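The chain that follows stands alone, in the form predicted alone, written as structure tokens.
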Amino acid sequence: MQIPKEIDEILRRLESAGYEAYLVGGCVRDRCMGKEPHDYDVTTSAFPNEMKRVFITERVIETGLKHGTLTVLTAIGGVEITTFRQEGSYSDHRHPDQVQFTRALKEDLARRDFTVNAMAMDRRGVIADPFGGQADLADGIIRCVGDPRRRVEEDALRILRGLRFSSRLGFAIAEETAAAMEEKAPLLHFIAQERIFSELCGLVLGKDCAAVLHRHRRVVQTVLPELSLDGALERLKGTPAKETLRFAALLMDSGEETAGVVLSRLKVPTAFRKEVLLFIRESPKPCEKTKKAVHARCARIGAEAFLKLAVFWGKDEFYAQTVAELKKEKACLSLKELAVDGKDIQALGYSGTAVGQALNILFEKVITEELPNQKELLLSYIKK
């Protein structure tokens, strides 16, 4: 695979100025696995002010410069370039208390989380791999760089990152690394809930999600103590890889109230929370396999949510086919598709909450097929 020309130009300019420059981290891992990286990070021996001089003619963002990171704006987006660095202690188990710049690539790679992420590659494709990342990729192993206890004590989020990589890549976690993760799992209480939620999203979407949750349940239950895993593991295997569906499958046995507490604690977006709780509430009540019942349920919860929810009721195509028919017939599936609106009701003399009540009555009559969705007939019914 070719490096994008914008990335190659960044590496070339740093080298031409007399500095070392490499791709680093996830983009190198992905390329070693034959995958096209989503983004590219660059590391260099150039110190911050030296980087600024190299890219003085380019548009840059300097907000991360005190930590050694300069973002160069290119046609393919911002590219982060970071000086080789060493890190001191992590008193909050998340961020280094101080960083020190270095000219040595190996010292920079030594501070990284896992061997598969501690590789660097120059613009010619030559890989620096001092900690055996390529061998661990070949063997399907997630292993901490150096002492695993020290790595996860430094940044406890690495515990969940390791599980996410294991789930996503289908890799096993090395025995010493897994033991350190389990021993240090209580340190996850130092991590912001938003970051925990982000890592859990990646974990539950992975192809090996159920297996990872089973093998490392003690770690997972540190951040989700309310979780009842036994039923969830089997349910997850048959659930499509969509975040709200996977979270609903995970939390379903906990019940709607407890799931709501968990999602609030994780500070998930409001729409995400509502959809997960909807699935947990509705999934135990499969929709009857009649067109009328599907129409009514779609009208109540929305056609898109209904189609997602239907995966919990088996792989029968009836629901999808029926929703498609309703849409083709332009059936009234929501209030906004009703042939009358609030202004029409107000014109009849209604005001305030009575307007909404009248619309809801008409909507109910239409979806139960007591009235056709025709403006004149709906207004005539309300007049009476």
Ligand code: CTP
Second form
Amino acid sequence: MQIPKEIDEILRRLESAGYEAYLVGGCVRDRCMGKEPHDYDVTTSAFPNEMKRVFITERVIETGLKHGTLTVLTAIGGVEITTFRQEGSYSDHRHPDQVQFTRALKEDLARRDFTVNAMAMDRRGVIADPFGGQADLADGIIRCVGDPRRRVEEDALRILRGLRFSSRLGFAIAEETAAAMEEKAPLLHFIAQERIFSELCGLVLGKDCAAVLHRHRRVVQTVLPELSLDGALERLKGTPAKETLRFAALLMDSGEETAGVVLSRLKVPTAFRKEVLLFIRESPKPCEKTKKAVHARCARIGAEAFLKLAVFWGKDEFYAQTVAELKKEKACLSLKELAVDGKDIQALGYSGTAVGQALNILFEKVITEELPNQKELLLSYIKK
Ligand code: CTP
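Since we've got the form predicted alone here, give me the form predicted together with the named molecule too.
Below is the whole assembly, all chains and molecules, this chain first.
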């Protein structure tokens, strides 16, 4: 696998200025697994002002410079270059109190979370792996670098990162690491809910999520105490890897009200919350397999949501085919497609809220196929 030429150029520039420069973290892990990385992080022995000098002719973003990060803008997007950093203290269990730079790669790798994330690779493909990351990759193990209790105390989010990697990669968490995660799980209360939500998304999307949730249920219950896991595990296995579907599968047994409480606490985006709650509410009521029933249900909850929801009712082509037919026929699936609009209703002498009420009555008649979606007929019905 080739390193993109823009990244290679960054490494080359740093090296020719006399500094060490490596790819580091997730991109090295992914490459070692034969996967194309989704982004590249660079680490270097050059100190912040030295980096600036090396890239003086480039377009850069300096906002992270205080913490040792310079972003170089390239044709393939911004690339973060960070000076080797040493461990510092973390009194808030999330951010280091102060950043200390170092010239030693090994010190930088030593402060990282997991061995599989603590490898560096130079532009010739030579890998620095002082903590056995390659062996853990080969064995399928997530293991903290050094003392796991210390690692997760520094940044409690690492507990959920570990679960996420385990779920996504199908790796087991090393015994001592898992024990430290469980012991330190209460520190997750220091972590912002948005960050927890983002890690949970990655976790539930992973191929091994049911096994990971089961194995590490005590950790999971720290952030989701309302969860009733037993039914969720089975359901998750059969649910496609879409975030809202997986969250619905996870929270289904807790009921709509409790799920609402959980989602509010996690500060999930409103559209996400609505969709999950809709799935939880609607999935126990499978749609009858008639075109009429599909039409009415799609119109009430939206065709896209309906199609996602249908996965809870078993793999059935009927729903997908029927929705496709309805769309092809330009069936009335929302007020937009109703053959009359507000102006038509006003022209009959209605005003204010009565306009909306009249439209809703007509919409209901059309989606339940009691009236055809034809302007004249609808208007004469409402006149009566
Ligand atoms: N890292 C860490 N502790 C954290 C977050 C990150 O030690 N809490 C280090 C790890 O070495 C990690 C690197 O910073 O590999 C980059 O982190 P990030 O971009 O968040 O994740 P990736 O490992 O790149 O994984 P992915 O992007 O696939 O989630």
